[in-house]
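What follows is a single chain, given as structure tokens, in the form predicted in complex with the partner chain.
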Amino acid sequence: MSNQKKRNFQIEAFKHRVVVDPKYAEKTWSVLEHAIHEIYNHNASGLSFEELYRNAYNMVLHKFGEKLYSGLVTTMTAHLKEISKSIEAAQGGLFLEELNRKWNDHNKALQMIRDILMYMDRTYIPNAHKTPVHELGLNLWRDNVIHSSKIQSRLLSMLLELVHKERTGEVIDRGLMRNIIKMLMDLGSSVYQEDFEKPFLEVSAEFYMGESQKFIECCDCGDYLKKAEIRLNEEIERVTHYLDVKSEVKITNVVEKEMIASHMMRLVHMENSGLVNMLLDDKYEDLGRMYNLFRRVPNGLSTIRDVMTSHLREIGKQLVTDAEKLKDPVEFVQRLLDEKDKYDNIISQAFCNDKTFQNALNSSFEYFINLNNRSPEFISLFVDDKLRKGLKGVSEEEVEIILDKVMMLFRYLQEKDVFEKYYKQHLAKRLLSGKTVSDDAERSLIVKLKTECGYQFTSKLEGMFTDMKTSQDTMQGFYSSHLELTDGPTLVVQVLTTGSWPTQPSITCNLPAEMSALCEKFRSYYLGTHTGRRLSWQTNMGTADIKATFGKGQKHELNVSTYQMCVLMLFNNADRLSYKEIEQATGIPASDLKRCLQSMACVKGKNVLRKEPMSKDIGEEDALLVNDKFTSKFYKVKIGTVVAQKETEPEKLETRQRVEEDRKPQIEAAIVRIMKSRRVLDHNNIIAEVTKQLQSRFLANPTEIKKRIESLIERDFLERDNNDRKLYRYLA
């Protein structure tokens, strides 16, 4: 054959018409069935796979996709049909394992039929718009079987008491629940939802609301919040356990609805455990429980917040308006200073740091600090304790956490110009005394003030440190080119420039000849090598060590003020000295000088002098004497001056009265800038932008402003507009 010329096969279509045996299909068909019957019957290893399809193949390609199709529907829903009555016997517990089983076995059915008739899948159906046979059987099976009328409540109610009966504790198969889910879900989500998820969630919500009924009639606050949250996790694991993961929100919403958003309010007012008692006692497990269970529903947070809120504000009006904490500065501002930290650290432990409470808290400190007028001067000597004492032996570290602290403190007040005239009262005494504990801790805390408030509130303060270094260079040149007076008494002069130091009446008293005679030197030399200045005695901010001999020969070594060292002196040519001599011989003024002599003649242990009559209070008509007996353990003894540290009520008026008029300039050069910019502008405008200009040193008064308002129009620097006279103009 190899050698023959090769010829194409071809071919050809029957030129006539075939005719199928119109039993063909019929025949078909029969096998096709019996082959789904024995599917169903579990017999289906006895079929071969090759010959179904191809029978099914034929029958679309001879155009008897219709009749494959319908008998497909037909003999599926018979057997379902079935199915559904096996399973409906099933008694009690054994009918979800039925329906699972049997919905294990369709599914396997469904498989091997769809691969039978897989021909017919990819042609005759998409062609004829039909159903996909694997859809074709869900939906079979959901009419037939989910949805029959005695399968469809029974399964529902089923799935529900199981739920139930692991709610209240029992424990169910699982696997069993995640299977029929799942059958539920392959159904198609509106299945699920319809089916199961709805009637679920108005159950749930049913329950929990009778739960939390029932836990909030028996439990407090913390307890409550405990099986709330012991609920709610309970829930998020059903879900992971068996359920579409989609219900998670859906099903936990119910739980923060029914157990959280409903009860809300009684939980935190709750007497005895609610929020209040949470934040007294520092619970910081059951205040971060109720911050979580919270976030979770809505205005949660903020009923925390504002709770906290107006509480706060409470215990801070208490505490800044009782008279009993106000005798000690020092404590007062300690206290604010421990309540800070509490809330800082509730803050931090139970509610994740949160901004908003952060400005909550804030807020509520800036409200009631504010309250009391004293808290600027309060907080300065707070300040001048720990720079005279509290700081002693405190590490470096230390020492910065505490002034940030007080600088937090600081940020709070309204008046900040109050406190730097307290401060720099206070700085001025401490710099004079000597009696700051570490020069580094001052200058850190300027430095600080500096970047807070800007250059201008602390160069005044920075030039009363400069004083006191040149003092000291100017006292070396004064002694190193005096040298004859190395033998006599000991002059220290501390020059202070006036306009940095706070200011003080000057007051000159007459001073012992020594004494002035010295000062005179000091003042010649000074003013000779600065000219055009003018220095003036500060007679009552000195000091003076003198070496005492008394009438036993009891040394000592007294340390006076200036005050007292001169009538001191004056017992050198006398020994008995009426109050109106001493008066007159120097020159002290009244009060201070009754003060100056209570301090010498009354206090135990400092008596150097002794005063007929030996009453408690100095009187004109009073004689002074030394007290020849006087005794101290100590070689050196101290006499203060009787004087408050804190101040008297007139000097309060006084010091309050030079804030206010401190303040008008300022108003007014504020006004002046802001409408020297603007040229025009309204009234309403102008008090914002004149308060926001001042907020950093005080908080202006409207009232003021206008008043300065209409003192600068007064001074032709502004006029009112003819036509509109709300605005007002700059006048170049």
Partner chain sequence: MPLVCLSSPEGIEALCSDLGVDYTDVRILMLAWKLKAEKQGYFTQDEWQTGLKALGVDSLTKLKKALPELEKEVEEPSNYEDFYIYAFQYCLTEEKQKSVDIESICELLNLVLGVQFRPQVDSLVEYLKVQNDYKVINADQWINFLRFCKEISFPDLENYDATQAWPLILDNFVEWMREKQS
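One more: the block was the form predicted in complex with the partner chain; return the form predicted on its own.
The following holds one chain only.
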């Protein structure tokens, strides 16, 4: 095949020259200029927009875009200068209306002009990097009207005057205001900000500075906050009606700074109406308002929190150190609970359940509840009171609420082991006297303590319940194997495991012969069924029911303690006995005997004995007789023992010593655990680690920790480093 030659095609320009009329541009522009004049003069109805568009199109096509553009600028500028003069001539309130009317006219005109010059807008303007028609119209309005020397300052002062009128209660034309402000925004954010927003914020700051100064002098705190809240809401509403949305943050900042931040400390500490008074009077609404306003300013909430905390600590300190208020432990704890409830309600209803306020409340309670080293004992006494009689007829839900409140106070205690000591003593008395209102409530509290502190804390308490159940089974076994005992006195024995129950001094008293024989039979039975055990009688913890017949034959059943029974049984064989004779016959310790006689001879309504001479206290020279005139409307009469509800000073010291002794092995165990895992540790870190490990039970004393370290060194658990005496090593 032969190779064909490749042909190159060439396209040449059209040779025929189009001759344009030399005056074409002038003629066409004069048509368009006339149209623009007509548009501005509201005579647009007679114009042919299609023809005008074609004219503008042809001008751009024939490279007369520059002439068209510059002519537009000149024509619009001339019209706007005329418009500016008519606006300047408007008097008073008509000024803004004229401005608004002319602005609307200009916008309509601009829309028509843009339609006519659409082709220029799309082709010539982007290529020549000129300003588009609509934007050009806005810029020319800004430069020739808004920034006219006679309009600019007048416009600003009128706008600010209208705002001021509205702030002082006058009604203004919000629609007109909205249109004018929108015009400024349409002209660009810088125009709105420079020509209105900045001066508006400055004037507002001055206004609110003056107003807040006036209010603070004549209003109390609650009223002032109401006024501040109203002003804040007014400004937010003003923004929604006629200002730029972005202005909201700026104007609210001005109100917050001038009305709240500048007077924060004065408001909080205002005499007779400040924060403390609101707290004392439970003014939830005012407190809520203060919280919501103060949260808007820097350090606002921390100011409220600090004042609340210092107030709480102050009243808490008074509460736990006032000797008068410490007389009744139950009342003391109830006051604490009432105070906690009060502030819980304030935080939930006024402070939006703010966690930081809750933490401040907790730390305050923890601070002052531990100022009184009797708090653990008093909380246990409160529980004791509730579980003995205070929860009768109360629903399960209410019982749970009370127990949860007790647990909350328990969490604040640093010396939880002291509470455990007292709680164990009080629980023992409740169980042994059968005085507990509800076994379910008792167990519920133990479960809560177990959840809070672990199994170790409650294992002995659970052991006490186990002993009570086992004792019932033991008594059934005893009586089923001694059927001959059904006629005489009945014996109920609770066998207590030594480690689980509070240690009691084993004091034996001389029981009446018939009871003594029965006790021996039980001892033989129990030791016969259990090997390797010892029984010791705790007569100081027992009770008895005895039937008594008085002078005129009136019969009663007396519920008494074992000691009281021993005393009363003596009067079966004697009419009159001296204190010394009773003491010798029963062998009851003097302090217990005096309390027991006092409750039977000196308490009105329970005085089954009478003493000579009559007085409130029992003396060693007193003589006692059966009170033949004793009467009671009840057949069953309970004669309690006069007891000090709180511990006496010696008892308190003894309990404290027992607690300190119990702590020693716990501190040692913690030291060994830490050293076993760390092998080598310095003194300060051991103190810190031990304190941290034991804080769920008690606050370990650094001096005691040091003593325990010394003890462990002596027993070769630890050794000191040869070079650094503050460094300890663990010896495996």
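All values derive from a computational prediction rather than experimental measurement. We call the rigid core the largest set of C-alpha positions that still match within 1.5 Å between the two forms. Numbering follows the first chain given and starts at 1.
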ask   = Is V171 among the residues whose Cα moves by 2 Å or more between the two forms after superposition of the rigid core?
value = no
Core superposition between the two forms, C-alpha change of F550 at least 2 Å = yes
query = Does H106 show a Cα shift reaching 2 Å between the two forms after rigid-core superposition?
reply = no
